[in-house]
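The form predicted alone is given below as one chain in structure tokens.
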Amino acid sequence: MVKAIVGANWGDEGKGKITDMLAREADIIIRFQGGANAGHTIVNNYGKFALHTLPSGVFYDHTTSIIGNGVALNVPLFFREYQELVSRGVHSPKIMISDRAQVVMPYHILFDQYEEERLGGHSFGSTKSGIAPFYSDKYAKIGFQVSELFDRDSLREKLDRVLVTKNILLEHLYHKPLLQTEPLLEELLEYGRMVSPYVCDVASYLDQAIKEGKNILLEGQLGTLKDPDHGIYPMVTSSSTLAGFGSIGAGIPPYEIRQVIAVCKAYSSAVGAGVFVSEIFGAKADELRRRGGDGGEYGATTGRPRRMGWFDCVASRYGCRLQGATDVAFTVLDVLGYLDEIPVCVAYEIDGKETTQFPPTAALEKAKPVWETLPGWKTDIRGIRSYDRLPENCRRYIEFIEEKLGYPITMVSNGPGREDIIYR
């Protein structure tokens, strides 16, 4: 059976914790899109980790971790992450890398930095990990697949071709040093030597695994509102963040994805620029940020303080719908235990009219939140393992959100650890 674990919002919803938890019963965990531009924070018996490329199931010795063809593979970062795990006592994970995955080139990172610098105050808030230039090249058909890393002559010929256009941009748009073929060629050949033990035909492997009834998890990066088609364009990422893309980014038939777990935070947070209707500021935001997550709400990749907000029912219902959620995992609920009352955004007001539909960006920029306020529960709920033991106001909050979403909340996370979960 194939399950997808995806974000319903802007990312940072706690997908890593849910993947790490469900991986206990899984055979295979697959990253199917994105790159090292976002991270998943994991807390388990080995300690606290921020994973950027490796799937969040690598901590179990019975699992196979796969980098799918849809991933932007930064080879040096991948191996740095791998070595860090092993150095901290984690067993050497079993890794497979799709021969059709493409490589983040050193110049992708440079172009990401140069473009953000050029845009100045109009920048996209990029993590400068090379993701937009990577996917631009992929769809312009000048990217480098992992399978191409093993032929010196072909690589040199292709690099010569590609660098013509890159160097025109560097010279005339960015006014930066030009790229040379030979150093890049040697770097790519070294990438090939690094990945060669792990490269295989992942799609064929997964076809056989599905036929054998293996349990497979697809792990998404970021969330619905960062999808390039359905998100807050243009302040989005460069690969589809939807569960539906899992079939493409992993190489499996779409009908094999039988369960979609959309992860929602009990409040809202976002990293980077873009419209954020339920955002809060000042002392309230600072307090929620300080208490949030495990050690505060800061980006796992950049360390940037996350933008904070109350729960947004409009965005979250839209996010769950686009993901095709069969289940909702409701995370970091324990963080809200300090509040006397909890505002919830239940609708938007746009041009004087109230709506519960999530609009395209042009209309979204005019949206104002419509609030309802629920009573808080004013107690620590960590350690509770059964739903009926939660305080009444806490259950009321969950059930109010569930009704507004229209999708079943089947998991409630009330702490950072694997065991901090309540099944409904």
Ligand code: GDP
Contents of the next structure:
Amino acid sequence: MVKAIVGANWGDEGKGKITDMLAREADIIIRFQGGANAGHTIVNNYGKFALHTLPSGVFYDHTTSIIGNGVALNVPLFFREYQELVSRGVHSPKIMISDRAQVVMPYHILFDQYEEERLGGHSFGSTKSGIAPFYSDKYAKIGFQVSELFDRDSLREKLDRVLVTKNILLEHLYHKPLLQTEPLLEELLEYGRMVSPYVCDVASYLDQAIKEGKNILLEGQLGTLKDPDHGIYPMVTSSSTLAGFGSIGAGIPPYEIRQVIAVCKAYSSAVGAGVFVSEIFGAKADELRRRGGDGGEYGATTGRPRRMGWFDCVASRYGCRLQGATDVAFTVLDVLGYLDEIPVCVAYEIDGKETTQFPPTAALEKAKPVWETLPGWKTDIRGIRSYDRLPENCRRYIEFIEEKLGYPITMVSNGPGREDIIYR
Ligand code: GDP
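Next up, can you give the form predicted in complex with the named molecule of this protein, since the form predicted alone came first?
Expanding to the full complex; the earlier chain stays at the top.
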């Protein structure tokens, strides 16, 4: 049985917490896309961790954590994260890395920085983790698979070839120091030595695991609205954030993904540039940011303050639909307990017409939010474990949003911890 845990919004919905929680019942947890450009924050009995590369299941003894072929693997960061876990008392996690995963090259990170500098005011707000240059090279067929890290001669030959175009850009476009084959070759061989204990044919392993009826979780990064096809292009990430891509980024049959848990946050936040219709500003935004998440809404990778907004039914319904949600996990609801009333964006007005359909970016740029206001519940709901114990206005908020989404909210998260969950 394969379940996907994916974001219905812009990311930072609390997927890490839901994965960590569901991992208790899982055998295998897989990351299938993205890289170290976003992070999951997880709070459990070992403390608080920001994971960027490792799957959120690494805290359990009984699970195997897998880095799938779809991931942008930053080897030194992977290592640092692994060692931090071990040094903080987490038993050595069982990890596998797909032999088909590709490696973030040191120059991908440089090119990400140089390009953002060059674009200046028109930059993408990249985290400068090398993700866009990485996926560009992957699809331009000049990327390096993990399986290539072990043969000095063919690595040298390929580096020589790839560096020709890289150096032309460095010299003539960016006016930066040129790259040399030999130091990069040594670095890649070192990467090979670092990952070699973990490398395997992940897709065959998963084929067998599925046949044995293992419980498998696919863990998504970011959310629908950052998908390069269905999100707010071009202010998106460079790999698909959709559950459907789990099949490709892990190497399993699409029909094996039986459950898709779309994680949806009870209000909105986004990092980086791009249209954000239900965004709020000023003192209201500051207060929500300060109270949000677990210790404030600041990027887990960059520490950047997140942009804040009220819940957006149009974007979230679209987000759930493109994920193919079978379940919605509604998260961080406890944070809203301070509000007298809670605005919700129920439709967009575009060129004088109201719509509940999420349009492509050109039209989205013109959208204005249509608000409806719900009464707040003015209490702390942390610690509540059953749905009918929630204050009436809180249930009204959940049920109002469930109706607007058109997908069942089967889990309500009311705190950052594993046990802060209400099943419906
Ligand atoms: P992810 O990338 O989707 O895993 O999300 P992040 O880890 O970036 O952001 C979620 C933040 O909210 C983390 O700090 C979590 O510890 C926290 N969090 C998750 N669920 C809840 C919840 O129900 N209530 C509160 N207060 N915090 C939560």
